[in-house]
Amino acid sequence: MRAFSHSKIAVNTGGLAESISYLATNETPQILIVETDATGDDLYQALEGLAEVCSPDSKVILIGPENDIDLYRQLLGMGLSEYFTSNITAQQMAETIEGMFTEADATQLGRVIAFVGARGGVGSSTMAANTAYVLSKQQDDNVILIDMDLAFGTAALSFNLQQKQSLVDALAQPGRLDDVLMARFMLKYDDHLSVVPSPANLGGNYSIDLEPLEVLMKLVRQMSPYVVLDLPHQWTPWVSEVMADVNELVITAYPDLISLRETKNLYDAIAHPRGDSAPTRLVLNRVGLAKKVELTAKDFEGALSAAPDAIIPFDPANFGTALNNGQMIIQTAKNCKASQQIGRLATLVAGKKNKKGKGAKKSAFSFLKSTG
């Protein structure tokens, strides 16, 4: 599964003694999940002496053989993060698991929007630009786009901005990053938007591994509710790996029978490893400019079993004056049904805003280690 990409997970025999034992002299894992089928005060017993080798931090998930509501309470009143008889199922376990780091980190961590083309020329970073914009405006909160087209980026001149530093630059010192070295990287626009651009000119041999991308990435999320990322038209190694892990994933087709094909390829390469629960946006950019050979959104539906979430009109008189003055066009032509498609798409993928404050789930067996 998407959530689990970079888990490592250790299985050993034993039930809760083993447990104990082993606790004793390792780490505590972020998530231990431990089978007995001890129960009455030999259960207590045992969770006792779990809770002292158990580090408060981790989520512990106990499977036993009671199917007891009042027994359920108590164990999640001490502090356990889950309670399962022996007949629970692997994907039930996989999104108990999923559900609670979704949860810890959502007052966390920000949420990614990622923006890739079905194919080069359809307007991908276009819509990534407009769309970070638009979702700065209409959660008036703070967003980072960051231009991952490292050969022909334009995120900062669409913006009109003057860039000295790069992504390239953070990228190559991952050990130093912090939120004030990333803010040197980033292109102020206005109170909200700030920009991560490519470099400006040609020549580097520029590349991205995936160590230095996660620091990256775990870093800006910190800083910003909301993250975009435009993609380069290109399949490698960390550009599948963010299309994996985001959680929207946002492909811009143009409405011909070739785009039809690639953005068949992309879903049916990144159905997998996203999983269900992980939206795949489609946006037709564009429709209207070849209107008697052009396919329809019904054909795209029919091959993706999925509608457009956005359809842009071919309008080149007001995304042509929006790039000119280096602004987006919900500034130049808001009402146009370009500006109302964007407003629509960033609205989706804005997801179900994060609330700030919202307390903490106690921590495994804080009841006991609070009691002794």
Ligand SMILES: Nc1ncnc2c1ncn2[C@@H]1O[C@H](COP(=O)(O)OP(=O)(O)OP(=O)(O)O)[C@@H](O)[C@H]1O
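Quantities reported herein were computed from a predicted structural model and do not represent experimental measurements. What we label the rigid core is the largest C-alpha set whose atoms superpose within 1.5 Å from one form to the other. Residue numbers count along the first chain shown, from 1. First, how it differs from the form predicted in complex with this ligand.
- Once you line up the core between the two forms, the Cα of residue 259 stays within less than 2 Å of where it was.
- Residue displacement note: residue 232 has its CA displaced by under 2 Å between the two forms (rigid core superposed).
- Once the rigid core is used as the reference frame, the Cα position of residue 95 differs between the two forms by 2 Å or more.
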Given for the second form:
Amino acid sequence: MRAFSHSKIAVNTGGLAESISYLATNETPQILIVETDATGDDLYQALEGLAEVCSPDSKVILIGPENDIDLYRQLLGMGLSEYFTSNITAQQMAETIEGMFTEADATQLGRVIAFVGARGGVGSSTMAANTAYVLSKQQDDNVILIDMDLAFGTAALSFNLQQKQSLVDALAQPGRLDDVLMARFMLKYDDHLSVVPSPANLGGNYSIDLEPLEVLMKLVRQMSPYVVLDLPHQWTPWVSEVMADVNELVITAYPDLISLRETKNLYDAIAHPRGDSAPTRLVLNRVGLAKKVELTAKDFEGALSAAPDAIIPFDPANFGTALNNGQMIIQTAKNCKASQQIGRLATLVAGKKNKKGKGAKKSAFSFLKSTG
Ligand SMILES: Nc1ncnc2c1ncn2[C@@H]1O[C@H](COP(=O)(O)OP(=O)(O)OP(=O)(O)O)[C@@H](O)[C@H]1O
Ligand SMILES: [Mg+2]
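The structure above corresponds to the form predicted alone; please give the structure of the form predicted in complex with this ligand next.
Whole complex next, starting from this chain.
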């Protein structure tokens, strides 16, 4: 199961008796799932034996034959984490395990919102930067925008920030990375918004490895309640991993047939790994540029079974002014339709209970979810 792709799993046969003898000589795992057919005194005796060899920190899930609420209460009273009968489904088990680890973590870790274009040049980076800015204002809280388009990123430029270092430098030293060092790679835009820029020039043939990215993501989620990722329009292993596991994924598309096909492909590819509880949002951008030949929001809704979450008009004057000023559109044209739509999108991706990561998806990939 994908959710546990970063976990080490060992399966032994032999029930409670075998667990006890195994744990007598081996380290206790974080989670122990034991299936037994023992009942009554035999069960209690075996559990006492287990308690002697099992570390108190580990979580024990028991699967037994009896469907009895009193027994259930007694077992939880003895310190078991959960008790199920053998008709538990794999999905229920996965959710139980995820719940055990995310309850504590989700309140501390930032919500990750990733932006990707259905095709190149559709305005995805513009949406990422504007949403990050508006989010910080709406929530009056910290947002870190990370420009992951290593070759052609524009985040620093769009906020008119001077950069020396970049995401590449931060990823180069995962062993040393802590919040103090990480802060050196972040450009402060104002009290709440910081930007981790991509390299300012084409320079090296950069790529992103999952392991240092995992370290960095865990850190930034501890540093800020919101992390916005500007992803490149690529389908590489790390991009698809990130897309699968972020709390919110926002796809920006231009209202034409190619964008529709690419959006549908993306939806189909990520629907399963993202699961039902993780929203994928759609932004239609530059709407009205070619009115007569454009597809409509309804066309997208028909193909994707979901209506666009924001419809941004083609507005070269306002976007152009903002770009030239090194500002966001809400700063230069607060009341235009694009600003309003971006405001709506920011509220949406913040989640319902949008303080400090509450309501965050129980995401699967460890670096986006747990403290490991
Ligand atoms: N609704 C809009 N109306 C007019 N111009 C827009 C609009 N949205 C974005 N732009 C402009 O389009 C240009 C490209 O936008 P942006 O860099 O955000 O696209 P992208 O999808 O990130 O491209 P890439 O694939 O290169 O990463 C920018 O100059 C931006 O100001
Ligand atoms: Mg971009």
